[in-house]
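Shown here is one chain on its own, the form predicted on its own, set out as structure tokens.
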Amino acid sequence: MKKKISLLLVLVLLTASLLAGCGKGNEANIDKKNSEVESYSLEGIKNKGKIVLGTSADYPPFETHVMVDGVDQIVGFDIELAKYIADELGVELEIRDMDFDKLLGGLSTGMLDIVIAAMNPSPERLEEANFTDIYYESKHTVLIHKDNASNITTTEDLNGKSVGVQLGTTQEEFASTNIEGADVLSLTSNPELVMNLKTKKIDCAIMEEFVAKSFSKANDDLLVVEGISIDSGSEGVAIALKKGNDGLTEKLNEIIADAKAKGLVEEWFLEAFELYN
């Protein structure tokens, strides 16, 4: 009788562990499922809980620190773009603040999920990531000290200034390349362009247009050249993403397609503007 006994117990515990086995493999087939997602796709996104933002938060109204009810916040156009899209995917919105010229490295890396800065999708960028269709069409112009006025009045009167630009932009590249003798200075922020300009370190500094008007209105030594639009190469800025994140862009655009449509995209613009000036 007792070997009866023990022969079942031997045999309900071998089932049990068989069973135990089994379940073990299935979590792991799981696991190694969820690992091969990207966290940066859109189902790794979802999968996280979260969207990681890379912007710089330097450019009035689009990003930029504000003080709110005494706490440093990042506020702005963009901001409130990517606060709609991690609405829209339902997923808390996560905010790096990064130089500019190190955003699309993290993009790269995996670090961020999404870069909303502002960027135009220059042919070189067009290499290095995805982007997203246009949601803004922007233009740029020169920002100068008031001393200057007499001196700086079309794109011909840059010839062989110092002029100041944002490290890694596409003003970067047209100073480089379009201005005729021009002394380039370019730097990571564009509050640094700000107070070289004050101290008349620089001649001029080229600025997206609402970028430029914001610093002016809040400089009253600042202003921007009225004859000058300097064409960028590109149409307008959109979002950048890793290279290959295909499911995402096309989700994204859906998104801006929907906050178009419904008025959104301007009305964030204006109430940004706004705020900061």
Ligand code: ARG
Second form
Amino acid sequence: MKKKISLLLVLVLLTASLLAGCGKGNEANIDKKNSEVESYSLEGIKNKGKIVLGTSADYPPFETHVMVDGVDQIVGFDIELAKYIADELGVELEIRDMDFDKLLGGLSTGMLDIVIAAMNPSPERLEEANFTDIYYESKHTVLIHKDNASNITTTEDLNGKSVGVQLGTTQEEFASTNIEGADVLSLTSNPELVMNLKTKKIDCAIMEEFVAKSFSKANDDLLVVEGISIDSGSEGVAIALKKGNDGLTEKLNEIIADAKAKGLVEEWFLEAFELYN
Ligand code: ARG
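Return one more block: the form predicted in complex with the named molecule, after the form predicted on its own shown previously.
Starting with the chain above, the whole complex follows.
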């Protein structure tokens, strides 16, 4: 009799622990399912109802701050593209304005879902992040003070000059590897470069052609050097995403292709550039 009871006890205990084990297993499975949906993936973005954009709003006509009715806003070509993407995905757009050199880090930590910041998908960056197709083909050029017009007319003229660039950009890379004897000044934002040009603390600054044109439109004393073209390491600019975020990359490529086909991309660009007349 005693034996029977203890056998029963063992059986009861065994079943109980098996059941408990099963329960745990199920919970673990559900947990796994939830965590498999990363917040920055296409599904994750739809679930949270918003897409978080990282940009560096110091780069007209791509992205810049303006006062609209006394309220500071971030506007520009890239922002129009971001708004269109958010609409197409049926989610809200949240904009985080950051230093340009922190943007890719923001993607890898999952703080940002996408980066639209006139960013070139250079070979080094392609190792670190996903990029969409090029949404805009752009060249890089040189902005100078008018008083330097006769001193800087060709790429060779840049040798030995003080060259201003934004920190973490392909322009910084170019200046430090391709301009002989350059005294490179890397600053966090482009308006700071403009100030340094105006006060003649630097001889020139490298930036995207239409950015240089925007700053020269807004500043009578600045000039874009025609005839200097700087290699950016890529055909143009693209949207950056976290490495491996392939589903969203594919979806954004469809959206970009569709916006281009509708003539919207060109329209947004021209409108944004017109703002800086
Ligand atoms: N096209 C350059 C790069 O990819 C500079 C971009 C700077 N963008 C900005 N929003 N400040 O490095």
